[in-house]
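First, one chain by itself: the form predicted on its own, in structure tokens.
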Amino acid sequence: MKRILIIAVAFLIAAAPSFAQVSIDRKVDSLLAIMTLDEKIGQMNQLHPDIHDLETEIRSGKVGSVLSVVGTEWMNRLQKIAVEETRLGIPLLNGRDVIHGFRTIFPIPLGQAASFNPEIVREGAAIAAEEAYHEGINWTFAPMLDISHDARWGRIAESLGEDPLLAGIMGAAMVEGFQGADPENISGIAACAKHFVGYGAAEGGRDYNSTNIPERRLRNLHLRPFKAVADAGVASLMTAFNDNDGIPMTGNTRLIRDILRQEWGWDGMIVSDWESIREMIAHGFCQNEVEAAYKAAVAGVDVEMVSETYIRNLKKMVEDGIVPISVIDQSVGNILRLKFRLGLFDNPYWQPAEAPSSEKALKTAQKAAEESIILLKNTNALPLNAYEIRSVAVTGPLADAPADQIGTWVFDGDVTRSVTPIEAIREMYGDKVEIIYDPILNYSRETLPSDAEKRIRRLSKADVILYFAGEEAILSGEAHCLSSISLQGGQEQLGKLLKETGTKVISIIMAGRPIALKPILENSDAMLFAFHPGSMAGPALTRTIFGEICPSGKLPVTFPVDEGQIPIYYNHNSTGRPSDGKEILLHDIPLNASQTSLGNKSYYLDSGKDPLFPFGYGLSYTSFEYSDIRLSKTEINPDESVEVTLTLKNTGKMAGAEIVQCYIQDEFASAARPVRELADFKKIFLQPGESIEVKMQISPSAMSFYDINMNYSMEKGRFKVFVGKDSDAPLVGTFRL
């Protein structure tokens, strides 16, 4: 009966007049009709082989996924038992957490947007995918697309930074480098953007937290960069962990039909966080597992992972009318499309190959570091020219520190493959000038040694010193969140008595999230900021240090004075008093004083209005003209764009890149408008005397929002154009609508 049944099977999705003709939702279909319930639910069922015994469970029909089974022999193993051993052979998909590489580590996320270059971050998911696949892996766990104004919040690190735009342009360029570039025919692994939706706005920046985010503005901001990836195919949407006014993400209805199906249209396949559908009776949203297996089943999740409320609980519901067939039948259904649009009916065995090439692979991640790297300070103290110095002194806790320059959640990442700045400084200058290496620290958190100053002592000796500081890879990431985002340990002490030697200081700064750095940046004549940069950190920093290549990265978040300014982003509404940056701040107080409003503004009297630095800073070793700016239109039609035209010379005496940023504002709406929105981005890379013309598109989408009444429009009056090199860019134009 079983082999009957696998030739029907066959024969119905596979035969008639070949398979790659059939549609998939024809064989969706064909598949689904010969179903039983049980084989159904199972489908729905996710497990991890530290918690069960994985031959067993997939043996009886109750597994479709499996997730962080790495190597081909063993997932082999496992999928030969679903398609061999099983009445209708369904292969199995097995998820892994490939966040910013696999064996070769590119930056974190956050690194990545700095580069403000999809190009490169599509080629990094390429590689990461290849890696992946090549470990019997097809399917993983990014690109991460929360929306996050909260350094505090270690998940920030696998952010896409605070901008909707640059975070919808990079996932879908994620989105692309891990899948191929047809969605309905994967031919790299399934990604999944997480976590939907508003997981970044964590009440305190604390991991799992509530978030009470209106739907206007969920609309206006959170859900912009997922509607980017579902338009450019994203194979899976996974729910997050945070309940929003009440309702948790895994059972929220009105998000996952309303919107993302019936409004969007997406057709992709949804999995829970870990345990998420369980923990819905911890939010006290659910009474018992019964009740959070329907409540997640009927919004529309179509994946347990681990927690098995499904398995043990959907088929008597199913059967005493509680839970409609056709919910399940729904959600298998976007399994099996998944399925087939990766491949797996025709060829479910990973077959053995030889490995990626790391040549390749370190080549792609070295320049994705390079194009990371933000110069956020320079007093003419970088470039060094290795002619003209005689010694370099190295220290700090991220000197050498293979493990922690590749950043946080990283599983399979090979560490003998990172290469780490006193090495590419040894290996790339050893023979040019001499090299003093002494860390001081070994990691971010000790406190400064009782020998620290002779050991300064002779650092200072040498003609500049750099200073490598910045977080170890566990303080950031899930459940790593922090109340201050000061340099941990000595760090901010060692800054300061390194200064005090006299010697020129170069700090370079490693971390996954954004630093309080003003008290390091005080004693610092440069900085370098570089977000995890990966294996390739040494190389990266090392050759931008000597002046080989021009920093061009830009802060894809806003960077605070303190944590007490949190949140802060530069997209922010413009309140009823605005502050303009005249206002009497705590040390114009006089003793005494009598009790007044100080200016009747929104700001803080210790750290002011403005941030430290702000969204899309970064400076150059080269200098950049902006010229002829120009608006192509002064009045627009509701579906035409305004172009913005202008001349961009590298004035500079090095070849450099630099990212031309464009700014909107809608002055006057139904309802309140952010004081600018990054509406176009270009990288544009130029020799020295060179120009060229920019043109860059303001399109009714970067116009449209949710209004007074949650329609999507496009409202009459005027725009303000900004255009420069970073979130302060000034005004050059105005257009009306």
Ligand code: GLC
Contents of the next structure:
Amino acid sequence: MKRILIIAVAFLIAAAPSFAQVSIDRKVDSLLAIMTLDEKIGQMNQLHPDIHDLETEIRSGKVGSVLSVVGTEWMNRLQKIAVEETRLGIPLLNGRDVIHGFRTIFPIPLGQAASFNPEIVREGAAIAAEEAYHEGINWTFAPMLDISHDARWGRIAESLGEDPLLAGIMGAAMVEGFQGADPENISGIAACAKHFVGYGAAEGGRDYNSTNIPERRLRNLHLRPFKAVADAGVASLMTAFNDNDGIPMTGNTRLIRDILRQEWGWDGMIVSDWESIREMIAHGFCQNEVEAAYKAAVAGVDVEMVSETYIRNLKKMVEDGIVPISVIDQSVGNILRLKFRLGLFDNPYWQPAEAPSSEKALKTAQKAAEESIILLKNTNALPLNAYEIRSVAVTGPLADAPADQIGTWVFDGDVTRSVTPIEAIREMYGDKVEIIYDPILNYSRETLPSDAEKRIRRLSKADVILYFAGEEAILSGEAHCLSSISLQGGQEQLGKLLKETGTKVISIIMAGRPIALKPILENSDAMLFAFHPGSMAGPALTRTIFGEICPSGKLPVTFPVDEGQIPIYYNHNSTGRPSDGKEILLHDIPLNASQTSLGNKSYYLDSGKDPLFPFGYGLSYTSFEYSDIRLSKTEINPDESVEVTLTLKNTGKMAGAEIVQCYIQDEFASAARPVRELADFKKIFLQPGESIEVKMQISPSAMSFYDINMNYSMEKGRFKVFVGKDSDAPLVGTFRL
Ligand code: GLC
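Could you switch over to the form predicted together with this ligand, since the one displayed so far is the form predicted on its own?
Shown next: the complete complex, the earlier chain at its head.
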């Protein structure tokens, strides 16, 4: 029976002009035409080995994809059942969270964003895809594109920061790295943009919490990176857990059908998040799983991740005319299209192959880590010169924490591949300087031991102290939110005690989120920050500390003074009473001060108006001079760009890279626009004394937004242009549209 049907399908396809030219859509339509309703609904069902009897379910034609099956032998066994023991033999997808590496771990996505280097991000994703495919994975649940302004939210670690342009560029680079260059012919593994949409704005920074984002804000901020990756050909997309203004994303017909499908014309496959269909009952949006299945299906969620409401309820609703068969056909069409794009029908099985080279992977992971390191402070402390110092003390809970330095979302990370800072320092500089090692704290939450003072005295005998502090990996990631973003345990105290010894202290912070750094910053002569930098944290940090390379990372997210300032971000609106930073602060208020409602502005009495560090901030060991900055035009028509040209010179003594940033402000518009928006950036590497002409573009899309009437438009008026090394960049000119 099955062979007859396969021949029938082949005939239908072959009858077309020529097999090679048959479009994927023709193949999808031909296959849909002969599928039963059960087989169609089976494709919409995704199961997990820890919960379901995969072999039985696959054999009964009730499974279109699985997740978290790791191992080609196991996956081939399941695939063989799907291909050879079901009527139509439709191959399976196997998804996995390959978020920032598979066996070899790259910096967490927030760290990769700090590199402002899409090429190294693409390379990392390509290596992750190679390693994951080698072990039976053909679909990853990445890139995560949630825009977040909240360091309390554990998943900010997984995000690409607060700026929609940067997140979109980095997300598109990951998509190309995972999938290869041709989305119609995926040579790697299918990517999955998540979580659609607005999840990063969870109220209070509490995971899974409600968001209340009006449509204009969704379109002008949260949807932008998703549009960028949709245009880049991302194969799939995952709906988010949050409800927005009471409507769970997994049942949000407006956003999925009207915007994603209708407006954008995106034809990829949509998967729910883990049980997010059934969770619409807990949301109070559905009374039971029948209603949950109904609302998710008609909203356009193609695949149900593990909650099985589709397989249990859709058939009857179609037979009763409640769910039109067209809804099922659209979803199954999206699923089959992805499987054709992946070439699964031609090559459903994993062939035995050489394991990808871990050496090449680790080399790339080290480069990615190096480019993600941000220098936050340096008062004549860095870089160390191994020929001028005799001894270094190494301390802190992250000096030798191979599992913590690789951060969150590393289900398959090979911790044995980690090289820790103490290992790298011993390996690379153990023959040049004396190394005194004592972590004092064994993990980030530990309080100071009773003998700390004595042990610190021993460390202080060194010429310089390297203090590796930060967060255990488990303190960020999904559902791991904190109401305080200060360093945990005795870390701040340890920093203070180290400083009080009088020995120079260099703090190196590895964390999954922005940290309230002020207390430790005050006790550091220099500070490097790395968002959990991955397997090669040790060599990357060591090379930076000892000046083999120059730190070039920039903050992809604002660092608040403390959690009280959250949300605080650079691309904010002006408000009617923008602070000018001259307001009276808490300790300057005279006793018995008279009350007044005059001259009030938007700021905090205690922490003022500024964050600790702004978006785009990062220092260097060398220095750069910006000169001869000019705009190509001061008057433009709506379809024109403005080119910003400048000369950048390395005026220091070390080779290094500068991330030149260009921001604009649309001064007046039918809906208030942010005081700054990143319009373009360039990462430029220069030798000492070298200078180069840098060109950046302010494109029509940078000037466009959803206006008062929700139309995507550019409005006449004046734009300010800011160019510099971070989002506090100076005004360099204006142009008029
Ligand atoms: C999780 C996450 C999602 C992940 C999925 C599968 O709950 O929200 O990002 O891809 O489940 O692990």
